[in-house]
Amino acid sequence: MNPVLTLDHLNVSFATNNGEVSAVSDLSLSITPGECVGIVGESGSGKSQTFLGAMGLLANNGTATGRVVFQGQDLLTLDRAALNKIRGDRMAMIFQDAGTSLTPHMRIGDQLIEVLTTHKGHSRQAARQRVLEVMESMRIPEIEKRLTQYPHEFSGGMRQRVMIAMALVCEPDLLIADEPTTALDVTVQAQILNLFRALKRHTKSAIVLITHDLGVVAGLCDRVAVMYAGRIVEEAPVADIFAAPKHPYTQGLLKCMPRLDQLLDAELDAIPGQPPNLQNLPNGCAFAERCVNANTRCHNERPALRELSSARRAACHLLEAA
């Protein structure tokens, strides 16, 4: 099967007044039609840079360079104006924060029915009868009534499934969600997640799910990569990850979960350290200096990811000998 999408030796970095911030450091990673891909790693690992590059939508001082193929076309080989036509109808984001992407000064069904006018060149009255299909079944109450309110009007939970709502009106072909369910009581969040569970079992689209919540990639995710400093290292599917993990910073996201069977007042396992600075990064392993068993060769030489089977890579020196 093609992959919907591919990144291949993707690199992004930012201007400074400091000089220049590498956050995603020759990246390559594929997705294929209908799979969810869990992305995780701590704040700053590049996780949400990897594909705002990938979509065009870096800040000023930012620059993506290598290839970005998305059903055939290098997407940053193209100018704006072709990208906007992919952008929110074959490829769609769905923003960490749902209350500074939404309009506020725009009604919510003209917000989702502008996006099939712009994409699909509906009507507006066949666009209106669209979204009402698809805010039906993002559960949301009183449809009607919450077309015509504005987005201060809406609860966090709400304002998030509008924005889901927003980006599967056109039916992407992929849909990247960026920590979807970040600041949401849990109630909430696990309606998030059963909606992204049935757009899986009832769509072709493929999802990259950007998160650091390991539990929610447990019950969605299909395959994981694990970034680090920029870049991936460890990539497998969910259940070898959580069976098995192989990099020691794998092991350490792992340790930091709290767990059912655990006694109450048992510690958890931090990570030591902090991840190293982006401006400066080191000659050998990112996280050397935070593994306990990081020898000579992991601080002078930086690991390729490599595969260790058919559906497994991982960067570790220590893999070699193991």
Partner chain sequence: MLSFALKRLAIAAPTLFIIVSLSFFLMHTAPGGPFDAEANLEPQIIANLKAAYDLDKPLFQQYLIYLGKVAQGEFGPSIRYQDRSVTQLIATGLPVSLRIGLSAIFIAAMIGISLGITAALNQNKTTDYVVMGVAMTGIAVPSFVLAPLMTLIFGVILKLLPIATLEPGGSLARTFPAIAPLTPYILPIIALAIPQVAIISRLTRGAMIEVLRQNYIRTARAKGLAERRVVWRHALQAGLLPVVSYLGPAIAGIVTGAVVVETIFQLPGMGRFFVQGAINRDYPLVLGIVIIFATAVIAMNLIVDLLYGVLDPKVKAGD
The other form holds:
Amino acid sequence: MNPVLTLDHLNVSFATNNGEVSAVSDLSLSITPGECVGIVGESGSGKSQTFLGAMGLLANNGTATGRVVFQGQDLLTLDRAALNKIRGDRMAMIFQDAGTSLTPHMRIGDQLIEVLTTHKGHSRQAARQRVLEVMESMRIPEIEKRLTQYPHEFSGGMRQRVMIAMALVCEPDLLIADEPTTALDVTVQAQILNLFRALKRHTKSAIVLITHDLGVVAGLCDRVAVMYAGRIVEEAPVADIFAAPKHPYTQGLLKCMPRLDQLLDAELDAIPGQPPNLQNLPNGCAFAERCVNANTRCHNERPALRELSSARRAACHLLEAA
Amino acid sequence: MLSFALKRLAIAAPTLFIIVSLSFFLMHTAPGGPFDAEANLEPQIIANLKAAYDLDKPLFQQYLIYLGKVAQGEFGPSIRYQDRSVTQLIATGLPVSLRIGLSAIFIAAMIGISLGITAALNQNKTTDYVVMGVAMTGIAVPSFVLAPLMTLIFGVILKLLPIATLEPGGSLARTFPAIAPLTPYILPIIALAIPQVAIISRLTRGAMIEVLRQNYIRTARAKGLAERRVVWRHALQAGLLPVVSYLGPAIAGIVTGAVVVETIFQLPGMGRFFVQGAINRDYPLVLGIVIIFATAVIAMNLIVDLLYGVLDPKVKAGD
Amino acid sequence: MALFQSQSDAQLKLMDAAVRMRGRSLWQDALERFRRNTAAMGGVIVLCLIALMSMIGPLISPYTLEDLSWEAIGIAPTMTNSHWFGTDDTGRDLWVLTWMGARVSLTIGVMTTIVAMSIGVIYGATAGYAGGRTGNAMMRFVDVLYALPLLFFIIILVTVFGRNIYLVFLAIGCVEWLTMARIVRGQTLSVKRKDYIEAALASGVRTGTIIRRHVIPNVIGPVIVYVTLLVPTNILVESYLSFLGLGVQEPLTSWGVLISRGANSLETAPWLLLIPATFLAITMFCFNFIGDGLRDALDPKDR
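Just the form predicted on its own so far, so send over the form predicted in complex with its partner chain.
Below is the whole assembly, all chains and molecules, this chain first.
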């Protein structure tokens, strides 16, 4: 099957007062139609910037290079108008902080309806009908009244539902969700995750789920890519990641997760040290500083992302030796 | 919305009262009186004059008398222009000042906002630098420098516009008789508007740049909306909030500017009466004008508050 | 209890060290950013030159403020008889007048700003620190004063108490503190609500120390920026007053006085307006560039 999105040697960098900061380096990844891919990493690992770059949504000082092929078109070569035909319609994004990601002075209804009038050429009436349908499926109560309200009159969870509805009205082929549950209370998080599960069952959209929470990935995704310092360090089917993590960073992440079967007073194994400074990344493996097994080669030579099996890739010298 | 408006009105009324009182006592604690200049007058005549203007009564009584009159829209007789009351003077001056003041603020807002948006959308490009350079010049070159220069260029050298009169004139009026009645006002309005254009365009630029960095603008772009719609529908309303709240101070700025501009162009407006009143210690005239101007500024602030409520749904819902 | 004490002491020392370290590097960063801002640095240099010339300019010229050359009335700028900026309609040398005017204008700008800053900072900090009803009432009063066109207030003050240069200082200063008070109050309020202040309070740090260590460093940035913008504003206000004949009186002179006189003879002797106006405008530019530069340097996210 042809992939819906292929990132090919994608680089994202920002020009700052203190020089160039490289947020994403040489990243390649494919997403096939209908699958759900989790992108996992700490904040600053470049997981959000990867997809903001792909959608042409970087801040003014950011640039993306490489190729971003969406259904046969390289998005990075398109002009604004051509890009606008795709984003919001065939490719949609849900943002982390729904509180600041909705326009505060526009009614919720208008913000939803404009997506359809822009992309599908619907009349306002027809668009409204479709919006009501989607909001219904998002389990938003009192929809009619809600449409005339402003974002600040919504709770955090309700705002996130609106964000999701906004991304879904055009039935996109690819849905990118950037930390959709991070800013929410635990109970609301569960509700939103259930929505995603239902979504996965009922739509044909491919979903990219960006998160720092491996727990979220476990319940939802088919495949996981782990990012560290702007690069993918490991990529595998979700079951394999949990059963047999290959990269030391992935192993570290898994050890950080609290488990019910552990003793209460058992300490969690935090990964020692800090992620590297993106302004001057080390020549070798970016994780070497924090890796207990790192050797001289790790410090001097950057490991390539190599195939371990047909579905698995990892970037680590130690795996080669073993 | 109505209760919000009433609440604002409830604050505006005492504000005006405090300003009237403050100005009154300030003017009347002054050492020396309005008749000091006429030192050769006999004491009896001065006493009579003071009685005529209630200046012989205790200060607090004068205050009460004054308040009573003001409540009826009566500001007492002018001391300098002895045959006319302050109310009459204001009635002749106010239309002139209103005409140039309101036109100036309207023009300044329109031009300033457009320039600010243009600069913001071209941040750190040539257009931005040019607009901001012009704006900086507008702030750095005060109206009392600009006005004489414009008079010299457009009035004296080019003879396009009439100067120092309210009569139409100049070649512009002869070429386009339709706009002839406007010609005497053009230079004063421009002189008054330019500093405000400069301030408003800088404000708009800053606010728009801030707004364009917001998350919801990213959302709007992610939705695939045309850049035009992103700017006009999603950004502008929030970007205008600081400009709207500046309109109150802007009116104050226009009023002070009017004092200078009316003096330079010798227009018989409120500002000129005010300066002459101040120089002549014509208390009733100065007080009357202060009250009118303060009312104008307070009224503008009230309008601004209401406008703010319309633009920002959170204000409408909240307090 | 003793254990508690020593523990909190140690914590305090750590916090202090952290604050000082952070404080120093913040200011160093800001200075570095400011230095790299060409417009702002240019502003500083030009402004220093103007200030220097206001001190030595009149000394260089062979003429003084009192010299009225009857044989050289209203002559254009020339090199021949050392009237570098020409003379005015009474034969006074404009070079001398301009630099003497610069002295008065700059002094007034700085003095009035000091007055305004003192009142504004004390008033705003009190209102912010007091908070609640008192603070609100204090700010209500500021709102009331805001409704009055400022120049009017100054004109009333000057009218009432006579036209005296010290009074002009006071009058402008007494009126231009409002915005400063608002800024300081806003900053104080927001600092007061910060977690680290609560932490400091909770661990028993004295109020004086909190104000010195935490409140002042946070308030000082916006105050400095506003001060650099207030100086030119006040120079302009004085010019307005002088232009209307209510400010500096002869034989003292200021740029406003010179411009006012120059405006009257614009057709015959344009340099009388253009030269002082140019220096006034340059000064305005410099202060604005410096102000913008400082703001960008102190608040880098604003770029």
